[in-house]
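First comes one chain, alone, set out as structure tokens in the form predicted on its own.
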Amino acid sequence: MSAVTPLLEGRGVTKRFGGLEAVKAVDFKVMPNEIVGLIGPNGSGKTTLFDCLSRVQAIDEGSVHFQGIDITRLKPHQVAHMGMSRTFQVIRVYRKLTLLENMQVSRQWRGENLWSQMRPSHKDVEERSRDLINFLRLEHLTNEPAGTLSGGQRRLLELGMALMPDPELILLDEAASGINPTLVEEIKDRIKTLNQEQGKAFLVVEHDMHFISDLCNRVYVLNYGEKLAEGTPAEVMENEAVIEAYFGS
């Protein structure tokens, strides 16, 4: 039996800012259908690695592969067309547009060129938008401006916008940060459903260890830009080096 190709793989990823090595020779994998967590203390390099893997940041050494293809020199929009989508630490929605309009402008259909994306949305786009809004249990807010939503509702909308192109892999940057606990559970439930019923893979950067342990198959821990540990959530939380990095000896 042939080995399964990682959906996303970083090999020796290194990123420098001047004389500072923010990420140091990190090897990283997300397999198909996995939910992988990326954790670490503040300043450990999580967001920088996340940006390198999603091609928002250029890397200085190493390579990044998506579905077996070298994407090291590609632009973020090119990678998005291949089936990778992401959210950001600071929620990015169009506050003056309704939920439905936010979804429609996020379609970026895989395989479409820029010109075809500029055309008015057709019926299929509206149907997919409404289906995803219903899936996220936001249908009662469909025609409300996004700026009127709570932080948790905007996070759900942002997840829906990331899902519009039907990606294989969704990268979530602190999806639970500052969110009402009830809506955190809602976000968690929707991620689990997407993973189990649609086979979507996720890479999750998060501070909330309960969020990570409830969701993830595997977890990577960064510290000072280097990979400190890798394993199941239970293995990582029992790792003495991880405990020291988070809480001190």
The other form holds:
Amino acid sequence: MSAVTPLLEGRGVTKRFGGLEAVKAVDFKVMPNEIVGLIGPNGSGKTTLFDCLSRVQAIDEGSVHFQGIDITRLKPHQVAHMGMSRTFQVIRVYRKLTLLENMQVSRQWRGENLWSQMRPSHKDVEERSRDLINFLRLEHLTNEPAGTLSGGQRRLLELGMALMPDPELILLDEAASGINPTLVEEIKDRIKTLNQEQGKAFLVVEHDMHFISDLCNRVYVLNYGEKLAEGTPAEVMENEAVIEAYFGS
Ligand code: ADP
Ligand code: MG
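Condition change, the form predicted on its own to the form predicted together with adenosine-5'-diphosphate (ADP):
Next comes the full complex, and the chain you just saw is listed first.
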């Protein structure tokens, strides 16, 4: 048994929509400093599991722990304060606001220490926004309305907005879907840098197996709401049941 407390741990997570069991008794872990992939055919429950783990959906059975703390009944903003950020499958940016403004209106710092008693000053928020925009190499677009960005640039902005509160764990739903290959490389590179230089952990849903195998230490595969396989990207791609789920009739 490992002595390290998982950053995020779901045990027996179950979610039903009426008669449909969208997620069935899934055990799930993200360890500190890990990049974990979540894959599976369309409708296999990836977004629903995401929603359960980030507390956007109430779960019917099971539990979710973050940094060893039971968060099963907490609200999404409380979990965000503890250091978990997420993006959504459908991109959520304010199209009429500029990049800088989008960053500035994103969630404030998380609150774990004395400083959190004080609201960060406008100047600090602006500085952090600009630093992140530079980090994402979007500085030439700082004052453009977000509505003018390409899909990939919007994904990058969304990553930046998720990073504003300085989270420990970032959950990305469809991180690279429908994005031009150059920006996919850019997103991958930024995620790797955040992981290697700042120790940030990621949970990534993505269809593109190259994206997943380039980034992830471990992968979970869902099928009809159930965990079909888990392992390294190479292991799951050789798994007969996984191949059957993806390519079988
Ligand atoms: P994925 O992200 O893997 O494509 P989802 O988690 O979006 O899958 O969906 C899993 C299953 O749950 C699908 O059958 C989907 O139709 C169903 N589902 C998802 N959200 C809802 C909802 N709010 N109400 C009813 N059914 C839903
Ligand atoms: Mg989905």
